[in-house]
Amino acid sequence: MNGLEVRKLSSKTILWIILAAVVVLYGFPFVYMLLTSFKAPIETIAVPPRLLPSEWTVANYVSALSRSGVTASFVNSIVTATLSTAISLTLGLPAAYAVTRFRTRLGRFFIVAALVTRMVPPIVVGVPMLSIFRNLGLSDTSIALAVAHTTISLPLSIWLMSSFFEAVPSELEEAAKIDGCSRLGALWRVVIPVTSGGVAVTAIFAFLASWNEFLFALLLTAVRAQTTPVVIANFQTQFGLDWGSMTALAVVYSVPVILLTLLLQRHIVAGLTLGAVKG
């Protein structure tokens, strides 16, 4: 029994070390942008690099939110990520539910396109967009850039919320039904709290997926809808680029989904463990 111990506890401390060698490559480019935006104009390009600011300012945050247009770039991402992903779940909850329960060829077909329209490069449908949009009216509005965005989430969403339908037993819709719920009743008042979890999930996908995109936001966007990955991308000065404001504007930009995932932490593990339901 002590050999077999002592195995588990050489295991276990090497998947340790594993996952803390996977936290610091990931985490370090954060770690040092976030450094970075705390040290003076000059020390953001010296060479060799410094890791730590020899003198710590703020001089970064107080120079890239006072800009003109940051504060607005702002509110465009919020309001584009939530329009977005309102969307996303508007058309992907039905789509999954429909596609795992009917189980039909066609319904095989359209998850695989789904798949399918997420390996097309985003400027092939990013150019026809803009001459459609400026036709309809809509160039330069958050609508416009919402509904672009969702051709990059709702397949994914459609993907995500497909495995989670999956896991749940049709003996509980049938439960419902003879409740008296209808076969939309059961999926709004017993699948979707089964699976919250998982649509917590598919909803941070979504929101990511338009809050970090940058291309789409550079092309349907000029002034009105712009949003702040486009912003930080200009902070181009005439002696270059402007490394201490861009990262400043970076660590904040980053800060809403760190605290989003946060607080839906406990949604996102019960979504991502979901399974087996209990009942």
Given for the second form:
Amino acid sequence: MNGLEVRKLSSKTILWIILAAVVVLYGFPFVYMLLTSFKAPIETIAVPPRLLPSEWTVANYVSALSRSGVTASFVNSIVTATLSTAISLTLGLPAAYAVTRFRTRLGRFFIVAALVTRMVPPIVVGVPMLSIFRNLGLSDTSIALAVAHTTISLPLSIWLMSSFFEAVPSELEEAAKIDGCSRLGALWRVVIPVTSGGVAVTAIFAFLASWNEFLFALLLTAVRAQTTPVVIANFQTQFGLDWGSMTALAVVYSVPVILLTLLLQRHIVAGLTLGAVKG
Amino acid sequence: MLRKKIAVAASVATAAALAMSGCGVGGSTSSATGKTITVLVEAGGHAELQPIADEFTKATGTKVSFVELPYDGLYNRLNSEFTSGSVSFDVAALDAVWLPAFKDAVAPLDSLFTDDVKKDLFPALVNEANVGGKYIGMPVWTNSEILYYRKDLFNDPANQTAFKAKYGYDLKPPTTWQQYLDAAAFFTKDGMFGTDVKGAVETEWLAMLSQTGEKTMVVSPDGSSVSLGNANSLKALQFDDSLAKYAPPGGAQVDWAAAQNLFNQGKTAMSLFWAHEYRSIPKDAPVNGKVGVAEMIAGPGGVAGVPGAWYLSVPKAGQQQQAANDFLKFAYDHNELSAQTTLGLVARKSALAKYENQAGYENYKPLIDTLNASATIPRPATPKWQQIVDKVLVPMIQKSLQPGADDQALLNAAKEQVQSLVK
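Now that we've seen the form predicted alone, could you pull up the form predicted in complex with the partner chain?
Next comes the full complex, and the chain you just saw is listed first.
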């Protein structure tokens, strides 16, 4: 093994060590949560804490899932996140396309303005939204919550999709137009399929933004449309903290997004690298 | 092909979501039908009210729908809805300390507070319910810190002999500050601690402040007088600090949940804790069956606790005022139903008296005695209370637990902060 190969190997080793440290750093809280969900109630609060359960039990899952309102909140979370993602993409894709293709001064102002909305604390818009939805007869509905969540995910969607559209050469669209496509047809038949990885990434981010959102869910829902993050928080009460049930429900709640991410993993990787190299 | 499948799946999911979005699937909310009232409640309090709600439905036909929210979230939600001027609930369960902040948004309940009602409630609870000359909340359950101790350790003959030899009096559940200190020191050995110190919460220190005989709990309701910095407040803070050497390290960060865990795990021999905990000790806890309870300890001014009451209030903007008032009256009349819940929290003296001698309710007598103690006073009715707690009291207590802390200087600084908050 020559000097160059040795240097390469040691660089690789260092890289792997750093990578492993990062994975442990990110992964440990989830692993600990997973292990806690299988502990007996008294073991979840052991002092000092133990990593592995001395006796594995699914009692926490039974307790969490049999709690009134949990199943309904799960359905509400799915409905709200799906709807919010759909609204976000429906509005975000054309907006991002227009901004990148027409390059007007107003467009530049619009995209900066979209970013600025991300800097407004959600609680500031929460109270007015509460009144607006009540006046519209939409209080405690998933559609109202989805619209509220869209205020979070839409700016993100516009910015993400703008960067993906930037990477698509305009010649592709021109070719489609020569073949008889309208501008919208070219967007639908050529640009969006080419950026499908980016759309998947945007969809996942929009879905996650809604799936994990807590404040709007707390303010805008009551009985009918309450989502799971609020239900999970309810395990901590003024009288105590039910760690076992809380972690069990948090694990169950994580499963759909993990599956979704795995399902769309190929598109996500493609999307994240799209536009990274300019040809 | 895959792309098409994904597009179809996404379209179907969106269509389904859209179809379900108009309502949500969690059940129906209140006001539209007129036969359901919505009660906004902290998640832990739901179970206390459920038996009453069930009976109310049987008696009147009006259903009761609970909206459970976490403690901090409930405050935010109430604040938002009251600010917006229209509310989504008919009844709200309010922590005692929130009553002054929401006094203008909830309806007066003077007609419910008859002489008989006032007689059956602890004086501190009646005082707390009255904000600005009007009764605005009906007590639904009350609580107070009491003394928890390990019966097995206190009854151990070897411990009794050793304790008497060292301190010159019998080992028994402490009733005074000095006895509490002695017992805490005695049991701090072999990996066990005598007690805990809760730096992350203020109520324990407030109880100690009342135990000195202090009658102004930090600040008078009109803000004209602040007791921080006086001799009593210094005594209370010094006593709290003196427990630190018999408590697990890191006391500045210990809150209720941590203290509860330490005691239930058998790491502390004594704890001053809310009365409800007695019925919540896990069956598989090492201390289960070994716990004794007694009234709160006494300082130079006598026994004192801090009443931890919750009240039912009716928002002025509520659409079903009559049904809501009916529920409040029913909840008061049937208060004893809550005694049979997991926590067993009630508010009426008669409900506590009915169960105090029954097995499993050993915590009731210490609770009654503590709430009846002459030094027990409620927290001040100032709308700034939560800010005073978060920004002044808790940081002050945490700093006082640092080695070498100057308690008098901390109290003086805290006094200035409180004065600037309430002026």
